[in-house]
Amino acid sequence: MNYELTRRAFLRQSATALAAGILLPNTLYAVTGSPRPVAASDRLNVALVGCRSMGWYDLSDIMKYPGTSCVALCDIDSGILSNRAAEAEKNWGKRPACYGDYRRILERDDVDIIIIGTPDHWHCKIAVDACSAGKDVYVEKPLANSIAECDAMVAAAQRYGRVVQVGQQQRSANLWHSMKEYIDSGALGHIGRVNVWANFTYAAILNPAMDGPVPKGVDFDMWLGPAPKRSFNASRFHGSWRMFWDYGGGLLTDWGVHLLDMALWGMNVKDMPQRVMAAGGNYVYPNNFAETFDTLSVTYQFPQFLIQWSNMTIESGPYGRNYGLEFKGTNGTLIANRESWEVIPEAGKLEAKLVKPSNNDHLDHTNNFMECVKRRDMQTACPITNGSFCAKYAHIGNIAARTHEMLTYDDAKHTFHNKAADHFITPSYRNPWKL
């Protein structure tokens, strides 16, 4: 065995072998598969797919990690792509190569990491292709736009031995770790219910645009990708796509994966709920152009407690917080969001408590990913299995509301045992794209 094999050469060899269905011997995989540090001189080359919003924020923090180079950008909007390339050159001293098709990036041997900042309906295809090409992946949340896509992404990451971090950065925040420690201490007593809410006006699309011509420089067919063919509408495009089922899942998949993650983590939930009940619609704004629900309630039932989700298209909420969580215990109530967590005692059984954030969670999250890439450690702060778990909870809530059914999801058999609900598990990809 040649232990002088470089990391990049190994990645090329492993990607080629796995793509051909060849199983690599364990001794070869051990060169990089074990958490063994990579020499500092071995730079990590990063490429971003989807440059407009959160993807650029992810790249900007990843570029703060020592020894990192941005070598490529990809976007279907040439205007955004050109502006980001100029910004990259200004910030980091080198203009990255620009592409309109992510597959051209995957052909490059010098790319180690792919950041996925696209709309949700593209996450699965790009991530699976990246893993099979031997790239590590930082993917925005929610992990995918359907339950079946979550399963496909987990399978690809595990098959090809790739490091994946999901952009649920609260997993890297001291604030939320201290909250969990307090809950685990048992001080709140028995927690019978966790309320989770997110109220944001951006879930309402009022005065929508009419269908019209595709803007100059936009490859709209590529933007649609595996989603159904349709005409262009600016109100379903940049910034508002997540309010349409073909591309996103509304507030429940946007904020819900962050906040449900904290609820499930705090309550040590490892499995699917016993049953899920939900109701939703566009009730705040009946003329809302969005397909997803501006008003939604979901109840996840467990043997000893409930987790309840709600959202509305307003900017207010319980305890003066338009988003957050409430853990209701017999000794007191813990309220939390990204600004703080606090304890309100029940009949003097506890001391009041207030805790503020003490770290840069997003930067710590990207740093954790880069360290795991160097060590070949698959257990990132938010590994793909956890991203899948939280995304499934969000999708199940939406499916229960869309079918008007009380549901139980069998994660082992990949079914609700309900024909109407099972229809939403796996999306139908538009040719030539395949799941």
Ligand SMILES: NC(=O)c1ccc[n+]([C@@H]2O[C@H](COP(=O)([O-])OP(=O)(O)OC[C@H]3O[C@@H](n4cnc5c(N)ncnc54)[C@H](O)[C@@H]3O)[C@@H](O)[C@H]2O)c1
Given for the second form:
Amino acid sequence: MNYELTRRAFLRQSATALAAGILLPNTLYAVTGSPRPVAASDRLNVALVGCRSMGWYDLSDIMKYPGTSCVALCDIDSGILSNRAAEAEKNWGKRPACYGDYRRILERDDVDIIIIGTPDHWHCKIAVDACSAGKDVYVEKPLANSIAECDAMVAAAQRYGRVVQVGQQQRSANLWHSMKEYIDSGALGHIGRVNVWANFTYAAILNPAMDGPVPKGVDFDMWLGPAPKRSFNASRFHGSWRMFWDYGGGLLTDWGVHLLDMALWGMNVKDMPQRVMAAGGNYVYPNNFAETFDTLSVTYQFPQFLIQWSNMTIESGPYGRNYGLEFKGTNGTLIANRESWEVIPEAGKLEAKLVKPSNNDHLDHTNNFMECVKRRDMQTACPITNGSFCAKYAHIGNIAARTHEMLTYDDAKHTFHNKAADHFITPSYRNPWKL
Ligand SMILES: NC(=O)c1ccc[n+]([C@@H]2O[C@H](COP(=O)([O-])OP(=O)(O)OC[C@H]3O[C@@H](n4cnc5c(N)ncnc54)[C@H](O)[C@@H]3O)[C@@H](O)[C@H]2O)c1
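Please move on to the form predicted together with the ligand, as the form predicted alone is already shown.
Every chain and every other molecule in the complex is listed next, the one we just looked at coming first.
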């Protein structure tokens, strides 16, 4: 690979290679790698769509990569947009152009990268449009709000040869890599079950609120986008949208993609589970305004083990951790969350172990993305195929709970062979938006 090629020529070349079906090498970037210096002529221009919370955090770390400029911001809330533009000017010395419609940004030739920090129901449309406009994409997790949208996004990234990083930053954490190595060593013996839990109350306990007028400066129709038309309700809007099916999937998609990713990776799972069984409801707060479940259990069955998901709106949890994973092996139990992983031996069969994090996973994740955009010969730390895989696991769990059916998803044929469950695979987009 000739690294002296100009960046734009290189982007064109890679896109052509991928469109022609030529596979570029698949090297996983060393997560601790530090960014290379860049020539002034080789800057990368980035634009953020969805500026309120996580998208801004993503942009702030991406801007730490040498040679990066923030040229545009987009949000449907003009108050958030102008505050973030002022903050961008203060932080990085230049006020980015501001937009209320992301499609105007995609028309700009000088934008290389789109960061998607919108609610989940928008990820697919913006990402597919960005890929087809020749932009590389950093898209927040979960990859999409439905199974069919995940497939559409993977197809678009491959068709247009784009670099995509999914915001599952645990994939760039030394902590989780060392956990994976330990599990792969076989020290835990046979692992018969992995328990995964997330007990959080944020945005989960919502008091019933009346619909009301759209706040000044908010383009609510654009916020709804492909989701069904409805009147404005503050409890279904910024931040709390994740607890309503049209926009998100509750804790199973919000935290589930991070934690199930570690369970599936740890157990080397590459396919859909044999069976999924689930049950959920709003049992802790029966008057909860949220549609998603404040109490949910999902069992994913495999030939030799189970992976079990559980979420609750009561914040205590096993081992004093309100979220985490537990790999139960014949020689010992490994417990993990973002603060540490540790091993509790089974009757003296192993050494006890405690490992703490040793890097800034989010910064390394954004650096890894930028390196991949520059080089175009290596796979991102969380490629779109992995984002899709984990998001499908989360959606299948929710679908099993919503249909009260035991399900098997046939990923090749895109069906559960079950009419009630198949109904949830593809959302119907509201006109004029098309999937
Ligand atoms: N990786 C992580 O650890 C992590 C953490 C938190 C959130 N997230 C993900 O980040 C995404 C955003 O979550 P959040 O908590 O920041 O949500 P948020 O509601 O706080 O912010 C979303 C922003 O997107 C804007 N927006 C909505 N539709 C838009 C559109 N069509 N065009 C432009 N702007 C639009 C909103 O006005 C708002 O400013 C979600 O997908 C969420 O799952 C990831």
